[in-house]
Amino acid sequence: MACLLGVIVAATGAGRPAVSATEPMAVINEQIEARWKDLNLGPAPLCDDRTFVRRVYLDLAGRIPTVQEADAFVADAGTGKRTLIVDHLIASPEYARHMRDVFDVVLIGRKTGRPQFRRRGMQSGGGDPGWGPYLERVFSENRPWDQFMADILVARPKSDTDQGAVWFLFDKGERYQEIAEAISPAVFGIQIQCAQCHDHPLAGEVKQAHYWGLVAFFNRTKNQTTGKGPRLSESAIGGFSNFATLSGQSHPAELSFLGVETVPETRPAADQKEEDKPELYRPAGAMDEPKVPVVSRRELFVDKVVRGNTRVAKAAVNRFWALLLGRGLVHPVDKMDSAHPPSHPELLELLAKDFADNGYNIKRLVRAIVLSRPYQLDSRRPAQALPESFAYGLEKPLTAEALYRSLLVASTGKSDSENPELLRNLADVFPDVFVEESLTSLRQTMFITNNAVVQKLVRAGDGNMAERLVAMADPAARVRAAFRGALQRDPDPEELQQAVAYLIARPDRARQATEQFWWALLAGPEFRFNH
């Protein structure tokens, strides 16, 4: 492990702004004891190293560790290991990679017949091909949260590397509801649907004129394909529009937004017609693209409402802690509001100021999350313990390219294989990132039992791990291998002779039985969950 010395400076953010006095892991620890203090309650012990290796993996790589990782971090004796593997995990492409894939789903949501990220090609089906490129830069670089944000909200790319910035936009069309009730729980942790007619009924904060506020930042938008790809324009005039309560009421949808003052904005009189002159318009940029009003409303969004906004700082840490810990400290993460309170209202002030103080830092975030006491306890949940109280390991299932790419690790023992065709079937059939309740369908299930793709990777053949089992002449042996190479543990006794009894039980068919075996471990929900 002392290789992995030289990736922690990169893995923290280099040249962002010093670190706070307070490290937010300590913080971490500090506040979830003290609840547990206060509940009286006894969390689970921490996690052995083949658990801590595997989740971690999963959570940080996409994917589970090959044998030869996981039986590496086992075997060193070093202290601080747990440490230097999440370092030397942040630092990889393949962090930025796993990011790239579940912020895609966040920001733009599966689509019936949308060809997911290829690996090598680096390409999005379907869509904008810089998009995905984009996302993985801004997780390979560590850009600042609050920055990515305002490049998709502005949509307007300083450079060529940052043309996919305006996909997030552009995806959906000039459907102008369907942006307003896409940013809302993207940036700021909040779904406004239920105010479309009313004020929220049950979050008495979240007004109607809010919902129709953010909707007028953003109806002056046109897509535009140009030369250089997908650009949204703008108009400096028009986009005035009312709304109607369910008395019957009109009111002028102003631009405003949850907590944020009314924008002030001059509205023209019913019966004046605007006039979209020149000089409503900065001067004229590079050849082809569109032309920018000296007063944007898109702009106005991020300099008024999004730019230092606590909301943004706490959406984007309840998202992160979910993703890692399975709940977030406000669950569901996307209702955000006076009906869902969070379960550590003080942990959540304290990491959203952290994370601002430090310059939206996300490495710094997910790494202090991740080193964190409860982050790493066992998942065998102790009596009386809530999912809330995070007092023991949850179990998180496994989003569609992290179990692709188990898979793969799985029946191939290499980390870089491709199977694009078994990636669209599972991105079809295990669509959810961020759920509110891990159901498992009957699709699902079916899925994992019939799907040719997933049967052909159980298949002794090619090298691959089902050969290699039916080689082992010990039938012991064989299922050790095989509960490593899928579990990245060993079986228990009562799971050794139990697969053993099914082996030696059938000598006639042994290959049959050993891929069996092996299919059986695969499609588990063991193997299906993090945890």
Contents of the next structure:
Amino acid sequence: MACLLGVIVAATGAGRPAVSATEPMAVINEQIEARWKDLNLGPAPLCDDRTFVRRVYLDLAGRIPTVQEADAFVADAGTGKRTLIVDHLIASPEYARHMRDVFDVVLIGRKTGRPQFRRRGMQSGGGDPGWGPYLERVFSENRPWDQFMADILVARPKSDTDQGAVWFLFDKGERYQEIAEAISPAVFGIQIQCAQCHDHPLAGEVKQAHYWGLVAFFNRTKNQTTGKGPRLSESAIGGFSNFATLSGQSHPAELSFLGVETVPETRPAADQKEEDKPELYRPAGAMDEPKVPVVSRRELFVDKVVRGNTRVAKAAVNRFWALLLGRGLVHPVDKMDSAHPPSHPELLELLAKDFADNGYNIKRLVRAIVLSRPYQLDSRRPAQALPESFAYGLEKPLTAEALYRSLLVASTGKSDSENPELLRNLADVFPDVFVEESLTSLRQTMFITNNAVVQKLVRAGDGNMAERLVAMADPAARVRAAFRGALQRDPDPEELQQAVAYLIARPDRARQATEQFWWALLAGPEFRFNH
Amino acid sequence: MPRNHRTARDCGGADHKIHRRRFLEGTVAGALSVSSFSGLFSIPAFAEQAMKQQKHVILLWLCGAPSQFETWDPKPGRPTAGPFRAIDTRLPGVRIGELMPRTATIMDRLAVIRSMKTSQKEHFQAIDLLTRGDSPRPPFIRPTLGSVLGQQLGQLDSPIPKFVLLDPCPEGNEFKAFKAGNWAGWLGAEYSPVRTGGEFRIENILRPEDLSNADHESREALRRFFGKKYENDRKSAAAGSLNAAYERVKGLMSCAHLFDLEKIPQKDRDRYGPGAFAQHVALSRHLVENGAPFVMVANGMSWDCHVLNHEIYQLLVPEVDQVIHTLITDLEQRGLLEKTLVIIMGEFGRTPNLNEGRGRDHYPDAWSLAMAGCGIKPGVVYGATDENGVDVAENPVDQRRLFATFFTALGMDPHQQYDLPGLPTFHRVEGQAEPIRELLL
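Provide the structure of the form predicted in complex with the partner chain, given the form predicted on its own shown above.
Entire complex below, previous chain first.
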């Protein structure tokens, strides 16, 4: 039906077809395919099973599949197996862990050196009921995105198990500008550092008043360490400041933000001293919990600015789209301003509306994207196709965590190994998530080439993959097993020949030659990228 | 690949003929293979000759942007003067900020432009403009000065990195964002800088103990085989960037000792000053001495003082004063100054009026920078601002004329066209912008 509509449109040139699909997956297909027709683009074919299983494991479980998992999928002759594996992965704890890792970087960033890292409980099974476990629960329980945002912004956990939610604000240590500069891209998809000193030079809707307004929503907040752990207190008074423009004019910082009416608030007169009276606070709650003002700016922010704000829905949709497709409908994901129009504006609108109308259901959105046609396309680019057409699968560099788990899966054959030192190193050298352009630094290649932790990983021992490879007498079998283990495919004849020649040229040091060849596979672009 | 208008190995010079004859006479030592070009560099005479023709650039990048009122273009007695006075220099009639007494004694080696007039007043856009020399034209990315000159001045097979970025402070707001971007643009990832700093040694630069030199190389050759196949199969720019970064590993490893500050005598280092910036400038001289074509020393973003100008500049300017004086005299004494272009600049200037915080804000309308060395006429002040430093009064200079001057000083044609199949026509400097003849030898 969608195809027919598309044909009619092309013939009459009547612009966008009416949306006939209602399910988000079908909406995605319809909108993306309509643009291909407009551009006369022949998309890439659907990817094969080997490509699909690797891609989907990386995107939903944050690791490559084991040889057994990949083989089982490919061998499965049943219909609808792609849907089944997607549902299986989304329901798995690894999905929640992968999303936790991604959104930890988005919301808090890479700060592995600071002591809070351990306190936040990021390592599996360790630490307080902290940030890491909280994030994991958000995704395993599939909490609504808007509720998730509300919980970390109001930061007054209603249950002990959700205490970790306070860390988003607590970690920023009362640095209100840092808080504002983190909230704007994470929640609204817009960077606002530029607006500190003046209205945004390129996107005029982002005003200096919005920057300082966002700061004002949070500048009554203070970190408090209680008997129950870290908490965010909030004062009922204070937090009235001004900001100066570059021309020297001074303006009061009001509770305003992009696209929303300023929240009214009584401002004390210049000489008036505010009194912090008990009646300005709600009756005391549980012991150790800081008192809550009757009028809480943090709650006002969530109620007036976040809830029901289409920007929030769009930013979330765009971010999950970017995570899974390799590029947002607005690219980069933190520049959703008037200077960066979306590649598919109607699709973004429709998906955002669907998201909001269906309880901001993250798994539902993720599932729809992953089962759509653009997600499943082969990554060999057709001529003339630009990335924003989504006419082919885009390469996505693995995050440090995905690289970590994938290296362990490849080198041990198991999906549950751990190597904290390796993870720490990788997070330091490959810190980025949501890159604008994939650029490899010399620092990164020096690391993979010479670092001792990486060398240890490829060395044969402990029954690992390298050891098993070394034990194979036939060099061709060794090469095939290595390709299967690292890249989830067989070598082509040229690759087989080159690798076998390498091995048999070094009969006096067969173990080292095997380790070197094994390294050569893990260090290359095919392992490094999701494609 | 851009055609080399003039290579560092110009055939026909007298020196070249002599060495060629000696080479043919067989002064080549032993069984040295000369079929590989890199073998030629082990012949001392040839290497020395190449070094003699080698030009270099040291760019002191004062990020955040220094105030011209407190450095090169003071306005004593005017409402815009600010908290500091002006002092006389070695050049009669030329005065600079009182916080630069040492530089004042070598003004006869420097050339100063006081009439910079550019268009960008936000850090990121201005850094982009003044490091690349022209406005952006997406999706094409113009390479930064270091990438262009690294490629032009760098010896083909020399392992020393063509473009080194010494970056003692890896943070720095918009500069940090800029550093994460694409420096080499259409020249390709191999011309992006080797970036180091803070810790003076580069991490992971030593070969793993259990890997012989030969195996280390062949392992990479095998990796490259698979990697290139993937890159070509998918026409993947991302894989291209990755493969190019691996190709540079060996070269950098062979230069490990050059980045070791401990190898420079303590007394020598101490003359530059104790701070990280000063020590990195000492390292830049050491790298240049050992053949590095382009070294950029980033000192940012402390110059961006929107507040407390008086206090902060008392910390910053004396340091850069000592650095400039030591670097220029050092290069001169070692016979390197005539082959080394030294550039001292930020991405714009600062406002004439002090704001409420007693600081100065961004100001691209009239600002200053300085340079010295290769191809530059010493002891020249070009251009002027009005009595309050609000606007340029004579000879405005934009980024194009500035870059045209840099290229000409180094003996390169500023209007040379890039050879970029499939891309629009680009030149080193667009619009036929002319170099400033008054600043050139």
